[in-house]
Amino acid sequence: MKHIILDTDPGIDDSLAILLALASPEISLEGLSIVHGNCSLAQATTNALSILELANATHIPVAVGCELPLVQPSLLAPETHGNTGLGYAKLSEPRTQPTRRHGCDFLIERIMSAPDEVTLVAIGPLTNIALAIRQEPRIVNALNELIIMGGAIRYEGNTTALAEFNTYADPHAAHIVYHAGIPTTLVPLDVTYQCVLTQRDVDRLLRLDSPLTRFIADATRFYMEFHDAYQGVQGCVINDPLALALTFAPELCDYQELPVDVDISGGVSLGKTIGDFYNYNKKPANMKVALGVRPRDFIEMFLERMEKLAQKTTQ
């Protein structure tokens, strides 16, 4: 069984990744470290606690991390995820509280207490992880692996013409993490934008009358409206659950080892993720990049696991 920590900024697809982690018997979700991103840090923390309550998983610790990027001004995404980060979904205020440990300290403690066992799945801006590396460099060798949902290699950006949101929100943190020497898999928009949850998929989930399926429907309805209005996508792209799924189903994607960098020089290409396919800079590959995906296999697996989780949580 894989031991997973999710570093997350719970907006809509982050919440689906949390639910997928809880629905997957191959992994043990050891905790959530919360970071700024899709919504404010306070709202993201509330969302994380409420989602865990929805899925009867309040035993999982939630640690509050960084509220601001390292250098850039804060960038939130209410137009994509709604004012609360969860679209039209309304969850009750959580009864549980986050741990008193800072998110960076939580990451360091968990990773160092179980060397070579923890897989860290980063589905928000990389601020917490960059600061944890600076604070305790030994986590680089103690991590089993790092899976990052971020970047756009051959694909257009979803925040600027060139940059993907998580990377653009804190490109300096991404630069630190990319070059830290951790065994890393990057899951960019090249593959996630093929993983579209459709209205038909949501209707299938709604055949089960459950708070969990209603939450997914209400959250993704907002997301679908955004994708249709801004990007011409029918349905919504569920980026973060794909990154989580690769912890136990790596065969969903095809990969290439590449030297990857992120532009922190400023200007129009700030936050652009660059894959050096021909190795012009003569640098060794620093990560494995997912460049091909079997999207319907993934969506089908996601739906089946949500159905099982919904049945389990309504019993």
The other form holds:
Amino acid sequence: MKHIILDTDPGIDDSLAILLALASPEISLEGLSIVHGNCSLAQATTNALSILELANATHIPVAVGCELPLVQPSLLAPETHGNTGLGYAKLSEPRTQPTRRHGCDFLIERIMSAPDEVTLVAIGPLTNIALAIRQEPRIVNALNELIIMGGAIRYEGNTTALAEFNTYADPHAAHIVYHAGIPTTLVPLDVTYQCVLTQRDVDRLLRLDSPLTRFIADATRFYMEFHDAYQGVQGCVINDPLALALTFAPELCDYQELPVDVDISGGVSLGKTIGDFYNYNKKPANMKVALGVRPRDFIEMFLERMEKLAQKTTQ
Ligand code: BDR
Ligand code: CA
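Right, the form predicted on its own is done, so what does the form predicted together with beta-D-ribofuranose (BDR) look like?
All chains and molecules follow, beginning with the one already shown.
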């Protein structure tokens, strides 16, 4: 059983990743550390608690991390995720509270108390993880694995022409994390943009009338409108659940070991992730990059698990 911590900025697709983690018997979700990103830190925390309540999982600890990027000014994404971060979904105010531990302290404690056991899945800007590395560098060797949803290697950006949101929102944090020496898998837009949840998929879920399926429908309706208006995509790309799925189904993707860097030089390519395919810089690979994916296998798995979770939580 893999022990998972999700570092997250919920966020529509983040909330789907949390639900997928709860629906997956192969893994044990040990906690959430919250970071700024799709919405403010306070809103993201409320969202995380409400989603756990929706899925009857309030026993999972939520630790509040960093409100701002390391160097850059704050960048939120209301056009993508709506003003509350959850599109048109309206969840009730959570009845639970986050832990008193800061998100970085929570990460350090959990990783150091179970060396080689924790798989950290980062699906927001990398601020919490960069600071945790600076605070306690031994987490680098104590982590089992780090899976990062972020970057665009051979793919166009979704925030600038070149840069992906999580990387662009805190490129300096990404720079620290990419070069820290942690066994890392990168899940960039190259693969996540193949994973489109369609209205038909959502209609299939709605055949089960439950708070969980209605939540998914209301949240993704907003996300689909964004994808249509900004990118001409019919449906919505569910980036973060793919990164989570790779913890228990790595065969969904094909990978290449690569030296990967992120541009922090401050020009038009700020936040661009660069894969050195021909090793011009003569550097060793610092991560495994997912560059191929079987999207329908993933979407089918996602739908089946959401159906099971919806049934379980309405019983
Ligand atoms: C990433 O940015 C956010 O909008 C999503 O939640 C995802 O983590 C995709 O670029
Ligand atoms: Ca996210």
